[in-house]
Structure formats: structure tokens, C-alpha cells
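Consider the single chain below, provided in C-alpha cells and representing the form predicted alone.
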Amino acid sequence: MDHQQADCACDEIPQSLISTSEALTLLTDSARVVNSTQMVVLDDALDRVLATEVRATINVPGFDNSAMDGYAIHLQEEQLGVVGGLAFEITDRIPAGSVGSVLGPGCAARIFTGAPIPQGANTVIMQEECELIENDSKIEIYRPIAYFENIRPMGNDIKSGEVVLQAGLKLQPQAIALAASLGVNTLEVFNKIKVGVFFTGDELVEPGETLEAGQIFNSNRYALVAMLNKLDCDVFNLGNVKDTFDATCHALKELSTECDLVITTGGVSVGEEDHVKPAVEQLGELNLWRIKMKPGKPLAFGNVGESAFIGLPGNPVSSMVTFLLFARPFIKKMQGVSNYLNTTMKVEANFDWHRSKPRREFVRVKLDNSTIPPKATQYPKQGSGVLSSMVWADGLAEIPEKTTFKKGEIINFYPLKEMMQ
């Protein structure tokens, strides 16, 4: 099988192979959102997407609360600005959780951070501007004093009404907490999408198996598999199926009727021993697209019965790569996430780049990050089967086709860190 395509050496290419843009545009327009979801507890909540808007029914803070641990004051209109000492008699104290008594012109209450500004009140100063005089019964101030200082109102983080978490949110640990400080206990996300995947090939072993002769072990089930779980998908996995096209055909039958996607590596090209790409045929539809990059230039895309289906390329680093920038999108899309398409920054280009070529490339890059921007260094093998390129990198430098540039160029780049989440 055509499992581990060779480089081709010669750049020239055929003008029916499309953009990377093309295809992305493609491959997206077609991913339709999980149309189920279910109610999940705070602690079951990470990671998952939130299904519906979050609007607050109440505010945040509920009163009017202490800045810090001070002195509450009742503050006369004649005591505003005024220089010099002024005294206030303390006649309350007021730890967070509990509500004070009114106090009068002329009083002080000693209140602590988040306490409720008692009635009266109208400024709070902090415990160390404040000197205790007549046996600790009175404070004195000796500067200037306003209203209002260091009160946080009622409704100054949220107003009751207000949405506060947007649907598509995949939801992190400080968006939790936001729900939580709302006394909201649930909420709807989406199901997660089911992805299943196999892979053919006599040629492939499974690592802890003894190599024969023309053998390989099989990195791509165990890439693939760890992708999808970082994306938070529920993996259906048949590992290595027969290479033989009953057998193809069974697979994609199973998976398809349990799963919302199905992906798999290679056998999509027309060898006599590929039988993903007829399987595919006879089963539903296939486009085979030729994509205008390096690495990774073939990608299937289509559909068995209801299941979407992706084919990537069988060489390792093509394989990663065309997932993370085609396939991770299309299935954060599926799962409802509004901010579906990967990010780039801005980098320098710590090398030349001499030669025009006719396809976009991704070069694997280290990052110097100790200069602004920070300087982009290729690896020395650029191979689609160096898979140690992958975990030397910081991520994907993104090289225009028809572009030659010299050492300082600014230039997009990937970072593997954040397309691995």
C-alpha cells in the first residue's frame, strides 16, 4: 500500500492542486455542528463546549463590600478634604458574612475584605492609614479622605441580565469559576463528537512486536489517537484492519454507524493495494483533494452514510500536519466551538529562503525567544517521514509559494504548543 509515500524531488506540479486556503475553506463549510447536548456538573465541565449563552440572574457583587481589611466611615459633608486629624469613635466591627449595624455621623465600623458596607457608611480607609487613639476606641485620619473610597458597589463585576459566557466556549477553569460565582451548578454543552479510525497496511507492527523485513511500526494510530483525545473527542479506535477491501469495507461500515467522523492514514491513493479510496466510493462519497503544500499534499475528504470522513496522508509528518491544519478546525467546528480556526503570530525568519517554489510549505521551526519578534530556526531535515523534526519544534513556519526572502523576514508561524490542545 501507499502508506509511505517518498518525497517527490521535483517541484513542478500540476495547476489542478488548490490553496491551502481553498481547502480549509472547503473542509469547514462542510463540518456541521453535534446537534445533541446534555446538562453536566461544574466539575464534568472542562474542556467540554458550551451549548447555550450564560446570563447572570444576579449581581456580582450582590452589596456593597469592603476593598479591604479597614475602617467603614460615616464621613460628614464639612469633613471632606479636610487636612489634619479627624476622629472617628468605633462602634461596630463587621467580619465578611456578616451585616452591620447603621452607622451614624461621626462612626467608624472596623470592617474586613468582602464585608457589606454597613448602612450609613460612605467610605472605607485602609487599617494602616488609621492611628487607634483613646484606649483603641477611636481612630484618627490625618490625610484628606473622599467619598467612596475603596467601596466596591454591588453589580461592579456583573449586572443582573448580562451574558457573561457566549455558546462555542470551550470551557477553561477561570470561565467555571465565573459560572460557579453566579451559583450556576450545570450547564449545557455538547455531546462530544465520536471519531473513529483504523488503519491498514501489512507493512505495519505495533510497537513491542519483533520487525520483520519490510516492516515499520505504526506511529500514525498512536499520533492520531493522541490529537483526537487532546481535542476531547470520544475515539473509536479498530487499530490495524486487514488489508484486503472486504475488510476496509467492514470497518468503515462499524464506525460509521456508531461515529460522526471517521479518519484514517494512507491507502487513499490508486495502487491495487489501496482500498480505503474504493471502499469509500462504494460506501458514500469521496473528493480527493491535491493541496497546493508541503508536506502533505493529498487529503481526502467526504462521507459513509451519515459519518463524515477524512483521509490523511500516510507519511508521518504529513499526516500530523494536514491534521492539525485542516482536520483540527474541521472537528472544532463539529464540536460547536466558535473560535474554530487555528492562530498564527508574527515571527523572524532566522534563515534564508533561497529557492521560489510552486507549493506552500510548513517548515518545522524553533523559537529563540529571547529577541521581538522572536526568531524562527528550520530544522535541518525537512522530510515527511522525520517524525523527530515534530518534537524538536516549537511549530509551523508558513512559507508562501512562489517567495524567496532573506535571514530577518517576518513570517507566519503555527505553534504546535496551542494546535496541540
The other form holds:
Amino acid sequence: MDHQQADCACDEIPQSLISTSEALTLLTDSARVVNSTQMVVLDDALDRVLATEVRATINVPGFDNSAMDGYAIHLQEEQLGVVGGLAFEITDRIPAGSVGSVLGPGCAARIFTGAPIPQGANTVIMQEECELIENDSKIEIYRPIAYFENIRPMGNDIKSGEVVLQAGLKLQPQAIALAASLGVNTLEVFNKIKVGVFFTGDELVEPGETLEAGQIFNSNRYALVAMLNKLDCDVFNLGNVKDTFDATCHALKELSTECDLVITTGGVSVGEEDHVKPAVEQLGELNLWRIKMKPGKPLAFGNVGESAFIGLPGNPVSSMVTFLLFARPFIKKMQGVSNYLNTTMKVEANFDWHRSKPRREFVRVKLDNSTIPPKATQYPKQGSGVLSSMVWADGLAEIPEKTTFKKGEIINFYPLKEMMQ
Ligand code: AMP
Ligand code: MG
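So that was the form predicted alone. Now I'd like the form predicted together with adenosine monophosphate (AMP), please.
To see the whole picture, the full complex is given below, headed by that same chain.
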């Protein structure tokens, strides 16, 4: 059966058939940003999301200072640009952290990187360009000198009053360092979101247990928990839940009272053993989308009480890919991150795409980075259960629906390295 027929057959089922971009917009439009915040010290701020902008209350640098180890000089106008043999008397020594005295005309102060430029000085010459003469009491310089050499002016980096960090920024080491450089020691961040997870399927057993006939190990559990940990969520994990309506309802109730979001994998098809859909419908609201994509397709979205709900497909590659493409931006928006969408780059397909397909495909590819743009090669097995493809791949190449192309086509690429952060 080809995809076209499969799609037609499923039209009898009351599910909406939507594009990947529609699904993403519907999801992210309904994401509610967490409404509580806390103050954290800088050492605890990594990966948290800034809730209030940070404004500088000082200039950085706070004073004109030397960019070099050398000599600060009071250069006189007639000495400007003179070639060869200008001598200055050394009258002061200014290490970083101390303040020199006023420098008279024709005088020099030994100065070190970061030390304040003394009053009267108007240029700094690096020590390698100065020759000590007359028992080290003077320096002589043989090249023409200009004003303001090697001086880092006050406020050059940041001016007092400027907004330096915007709300919605996921805090990385460089942003934390910038806050520290302004004397800020605590930051207001959004509270972490609580995400409850459970897994459906009576065929599932835990790694470490013995497989009986017909059973498989639960891999989605470990993928999902790890991806949520990477996203800095507080995870409530109920593990495997029996494939019954009652057990599914019980798990949903328990998690929804605690959590901002509940995510499940499996059980969102329309098979008799799929209890997630009726259970969520009983306790809240549910939209079951058939997304025109591969791998993936069924994705359930709704709410149970105050908690949002996302039901990912059961197949391991489908559940990871739909998590990364849909749940991840949704979660980042809930966390208050302003750049919550996945970023893509352009790559060159190192393969032909012969058959036009009704669904958008997210193909696991490896990149050859020795060319510009990088060339993407497909993993030979692209099945939605082939987890080894995810380990082999550098990312997902996006092949639009209803398209054919020859090797060399420029296509979108979602880097796994970035999406797994
Ligand atoms: P379902 O969506 O429940 O019909 O499951 C689709 C496929 O994914 C079936 O082959 C399941 O055995 C498999 N599957 C479901 N849940 C998991 C899981 N947690 N880990 C590994 N495979 C799973
Ligand atoms: Mg199942």
C-alpha cells in the first residue's frame, strides 16, 4: 500500500490531518509560560531562563585603563608624530588595582594591564617599544606616537543604564559572566517546569529484566527522561503503566495534579490497546493529529486539568523525532525562552529523491563537513523503529512533501547536537 492509499484509508477516522508547520504553530500558540519566578545566585544560574532583564548600573570598564603592560605618557602636542628619540622621565608606577598620581608634561608612569590611566596621561606605549635609559630613570621611544594608544576607555563595553541581558534568555556561561562583571550577584529566573511521564505498552520490560517471548525493552523511557533532563525540567517518572483504561486514567490523574505538562509515549494510535486517547478525553481535552510527516504521524495534544498533555507515538524513532520537533519548542516556550524554535541550517543532499511522497520526511543523515554547504548522506534504514539511525546520524534532513530532486539539492537540516541540548 502506498502512502496516498494509507492516508485515504485513515480519513474515515476522526483525526485531523495537518502539516508539520500547522502542528508546531498550534502547539506553541497554546504554550503557557510558567508564571512563577525565583532568585538564584550566579553559580546556580546555568541553563535557567532569565525572567527579568538585566540593566547595567555601572560603566564597564568603570574607568579609562591600560590595555598593555607599558608606560602611560603625558604626550605634548609638539611631540605628536615625531620620528625617533623622544625621552620621558619615569615618575610613577601603577599596578592594576591602584591609582597613580597626576602625570606632568613629558613624564611617564610604569603601568600594567587594567590599571587606571593617571590624570594627565594621554597615551600608553607597550613596554617592548620603550628603551630604558639613564639608569632606568627614563624611557626613550623611537617611533611616532599618537594620542590614546592602548587605552580602553570608560564605558567602552557597557554604558550604565543599558539593557545587557534580555528576559527570555537561557543563561549560558558568557551571560552569567557579563552579569558578574556588572556586580550583579543574583538573577531572577523562571521556575523549572514539572514534567510527568509514563509509558504504555504491555510488551515493555525494563533493561536488566529478562525478555519473555513477544516483549521488548522500554527504550522510550530513557530517551524521553534524558531529553527532559537536558532541557532542565523537573521530571516525575511513573515508568511503565499497564495498558488498561483504568491504569492510564490513574496515572494521568496522579501526574496532572503535580505537573505543568504530562508526556506519554505509545497508545495514541487507534488500536484496541490504545487507552491514552480515551483516558485523556475522559479527564480533559484531546486533539489527535495525524501529522503529514515521517517518522511520526500520530501526535496527541490536549490537557488534563491544569496540566498540558502531549502523547508521542510509540515507535522509538518517531517518539524522539516528534519530541524534538514539537514537544521541545513547546517546553522551551513554557519555560519562558524567547528563542524557543529549533534552528536549522542548509545542507546539500548527497542523494536523489525519486518518489514524491505525501508526507514530509525527516531523514536521518550524516554530514560531510569538508564541503560548503556540508553534504548529507542518508542512513540506509529509515524505519521508525530503527534507533541505531539516531545514534549514527548528525541530524535530520527535512524533505518536503510532494517533491523529487537530484543529488545536489539544498535542503533544511536539524542538527541533533543542538536539539539534544
Ligand atoms: P504504539 O504506539 O503503542 O502502537 O507502539 C508502536 C510501536 O512502538 C510498537 O511496536 C511498540 O512496541 C513500540 N513501543 C511502544 N512504546 C515503546 C517504548 N517505550 N520503548 C520501545 N518501543 C516502544
Ligand atoms: Mg502500544
